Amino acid sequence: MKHPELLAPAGSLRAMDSNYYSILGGGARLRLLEVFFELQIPELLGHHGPMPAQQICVLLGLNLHRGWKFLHLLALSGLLEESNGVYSGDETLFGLSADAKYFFGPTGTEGFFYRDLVGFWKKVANLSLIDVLRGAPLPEGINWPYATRESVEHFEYYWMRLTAAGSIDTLLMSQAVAKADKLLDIGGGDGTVGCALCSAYPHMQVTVFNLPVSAELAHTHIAERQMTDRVHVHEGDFFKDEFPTGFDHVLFNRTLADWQPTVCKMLFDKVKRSMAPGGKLVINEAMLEGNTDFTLAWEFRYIFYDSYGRALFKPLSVYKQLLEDAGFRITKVTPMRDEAFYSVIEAEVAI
């Protein structure tokens, strides 16, 4: 039960120490969720179930007093539920939290790609952060576009085909492609996001337009989803190359905010000449607004990506600059649902 009177007011001198501890206790939270990985916490109390406190830290060899204090920060991270604890005694109870078991499954087994976040920021951990913002190199395959044929399958299914749910909902919930013909997806990954939107619009014909070998990837993960005479794939450089021609939709599905307003403006130029007369353009991205969170997460990582540019997770006051800019005019925005983090614009040629 929440108690509102014990909430600090806003703008008290309270409230500005609790938002800086909330940056401290970020810290803390990251720290914990790699050791809570490290010793196979998930998997252990996935099969076991809710143990004793003094069974867990006997089974991963941890000192019972600092191990007692680890599992209860745990819990109130939100990565573990406390029970029988009153007394914070041996026989305490920790189980694995419901966020917990939507993260990694109820087996704690699962959840490759949050598991594969927190690979990322131990990957750069060791490395100074001072040192790399005054220049030091980077390690290698840290950059973009991906140098190896692994690193873009990696990229491909475990980064954009397993987490497409959401944006595949919001796009779908948005009806913004609903009565496309003939629509371009930009940066269209391995074609998963095209062969969703066949699948629910049986009239539409998706042309996936991407990188060499993501391209090879699309081509046979259309092949095995049999839609290959409604699904086709068109390889280029978006830096390099013109987009091709007679689309009356174009879409940008989570490509946008991996690049700073300038080369979006320049995206948006491409799509302009590109786009059959009274075509729409399409917009499915995360923006800044209300996910604050998130861009401080992602945002981090991109220091250590010299080939991303900068401001890459955008407010909608840019999209609406940059798409007037292009000469484009918004004609719908369709703000984030609960269930995801994306917003769609939807936009068409000012006349």
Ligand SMILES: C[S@@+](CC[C@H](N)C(=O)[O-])C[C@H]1O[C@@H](n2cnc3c(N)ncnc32)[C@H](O)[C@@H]1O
Second form
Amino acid sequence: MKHPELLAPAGSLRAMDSNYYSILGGGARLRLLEVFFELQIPELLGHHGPMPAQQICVLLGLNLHRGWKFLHLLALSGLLEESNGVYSGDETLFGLSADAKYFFGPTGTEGFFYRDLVGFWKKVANLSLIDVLRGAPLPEGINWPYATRESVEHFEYYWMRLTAAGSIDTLLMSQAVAKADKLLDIGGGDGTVGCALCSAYPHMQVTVFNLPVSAELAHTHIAERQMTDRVHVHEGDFFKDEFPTGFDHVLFNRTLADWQPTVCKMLFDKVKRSMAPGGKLVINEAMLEGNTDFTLAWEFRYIFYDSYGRALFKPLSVYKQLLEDAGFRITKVTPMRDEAFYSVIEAEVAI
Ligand SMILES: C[S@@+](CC[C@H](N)C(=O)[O-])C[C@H]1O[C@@H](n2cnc3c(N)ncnc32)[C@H](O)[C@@H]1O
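Starting from the form predicted on its own above, please write out the structure of the form predicted together with the named molecule.
Every component of the complex follows; first up is the chain already shown.
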């Protein structure tokens, strides 16, 4: 920040007004982002590099005056980099920002997950929120866990596997499972996390507990990684089935943030019944603290999914209470790092 003296002091009236404008600014940012994709601006500027506003507007068929303002706001949102713009002239250059290159690659053609997030957003964004809040029927296919094989595949592969790296790094850095011999990974996706843990820790055996279609995907993925001797699959539904026994570590990796507190408590009770004496429960989740925008974005969408529960991204205090109620004691918390959203809780059965 070049001029920190221009920032509003925390708690001042100006800071409160700024908070209000950050809500309005969020609406503007999202509209801009949608059109940024619709006009294929990442691809255009990724291909050509920075271009004068006039040229961009001609190529995209935009009115120059309005288009200039639009490009300038994309720059303010952090998606474009603006230069030569002191006089806001037609020759002002706009190119992809460093953030945009991170999201969509240097050529502007990548970033499937970031694009898909907006695609999912748009599925619900045009419905009338007030009608939905008053009980209007929801469109087909909006439910969780996903019902069709195709949607499970899309979810486990494109969402979970492609976004697993940050959570795996967090878990490894925390050392929370470093001493595990037999680890049960509940809701363990297609085995991506289990395979990564076994690669990092040569002594470890992992069992992935998952629903039938995901379990089948896990079998295939683990075989492809040639890890069937180390990573096993146990098909089950944690609403109906007890967990298999004999594990010294039980892991929830990005699984509890899908469920409201009552469900998490039920799962902790099951872990307590199944875990080997002296075992450790490890939770690697996005928590509410530090993730307010992340939570707002996801849980807004969840309003439109009746099968999602309430307040899914929980603060640490809620996890603490649920664990206590289930007879666990927290032994360590590793806060999230700069690279990812996740924090790690380690707990053991309270004596
Ligand atoms: C958000 S994903 C996390 C996947 C993986 N742990 C990871 O971090 O990549 C949640 C996982 O929980 C599984 N799951 C959802 N409901 C389940 C249930 N009732 N029983 C067992 N697993 C379930 C899903 O199939 C999915 O693999």
